[in-house]
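In structure tokens, the next block holds one chain alone, the form predicted on its own.
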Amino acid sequence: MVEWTEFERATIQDIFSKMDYESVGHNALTRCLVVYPWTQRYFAKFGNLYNAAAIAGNPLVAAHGAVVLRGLDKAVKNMDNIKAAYAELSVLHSEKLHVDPDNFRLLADCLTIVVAARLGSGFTPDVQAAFQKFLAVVISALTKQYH
């Protein structure tokens, strides 16, 4: 089990509090499908991806980026067992969908970018870190399944 600290539950609830779910899920997975383009292959069906402006105007990517920073809001109201809370969705992951478990972590790393560019000067280390401790352990119950 994960231990948090007041400062680490209370920065996370801030930071979903605060976020817009539609554009920061949008820019989050649209930088991800720009900057590595090996993980479009799990989005065929999306259609037009054949460039940053493609990306970045397909509704699709749009709306999954939504589900994407929707499912994280779970693991924001289930802080004290997020492995429980994503079990099915760790299986789909990697049972049905067969996603590299890698691409949750490049896919934190863009969503930290984005999240920090939003925050500004209010992106301090402390909050760096516990933003980073959180999508950790979202990955690491999403990756349970693939051990």
Second form
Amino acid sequence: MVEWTEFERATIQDIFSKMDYESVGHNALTRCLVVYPWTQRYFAKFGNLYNAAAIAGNPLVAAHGAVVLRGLDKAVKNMDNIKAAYAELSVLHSEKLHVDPDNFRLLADCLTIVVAARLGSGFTPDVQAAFQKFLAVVISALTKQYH
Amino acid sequence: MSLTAKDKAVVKAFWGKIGGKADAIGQEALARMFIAYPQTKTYFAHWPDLSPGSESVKKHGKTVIGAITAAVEKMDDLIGGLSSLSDLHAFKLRVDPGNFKILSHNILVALAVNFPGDFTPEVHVSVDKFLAALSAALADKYR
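Form predicted in complex with its partner chain structure, per the form predicted on its own context:
Full assembly next; the chain just shown is listed first.
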């Protein structure tokens, strides 16, 4: 069982309640595909990913970024049992999508950078720690059903 | 994942933009690391105060970022250029090299917070590669 402090709960709820899921999702996935180009292996059907501009302008990337962020919402709303809430998603990523779990950390790091840029000085070290702890719990839950 | 001519140009240009803010970036990156990755504090048990605004964090942040800034000019031979720093980390400090990645991440976060418009995905990938190459050069003498 993950223990959350009051500060951590409030921080996560606050960040996500104010977040533009479409925009942040788009930017985070774009950044991931540019900074870690091998992650493009999972998006062969997305068409033009030849360079940073193409990736940023690709509507399939934008749409999928939003899908991923909305998936995070499940964890925001079930902070006391993220493991159970993500059981199906974990099976999906393992059995159907065959995503190497190392990639979850790469996307999480890009999401952290995007949120940091948006919040500026509001993304204090304590807020960063809470946000990264949340993402680590999500990653652990997503990896749980792999075998 | 070696540094291309484009990577070097991007890093040099971006580091030029950072200018006088470099010391503050170094301090902020260290502060973020100590709070988000508390295990990294084990290397600084001899400091009286590890809080974000402390003199120790300020001074050491400046030292670290100063070395990174110097490395921007040594990108054509990081292993040669960082040889003595590698000796220091390998034989005296003995910092587990996994921590170089952790500090690099916190430098990237500090850059994103302070230069949101300039720290584009293209700049991000080149700076990430530079820090990774620097970390490898720093770990060169470990074994």
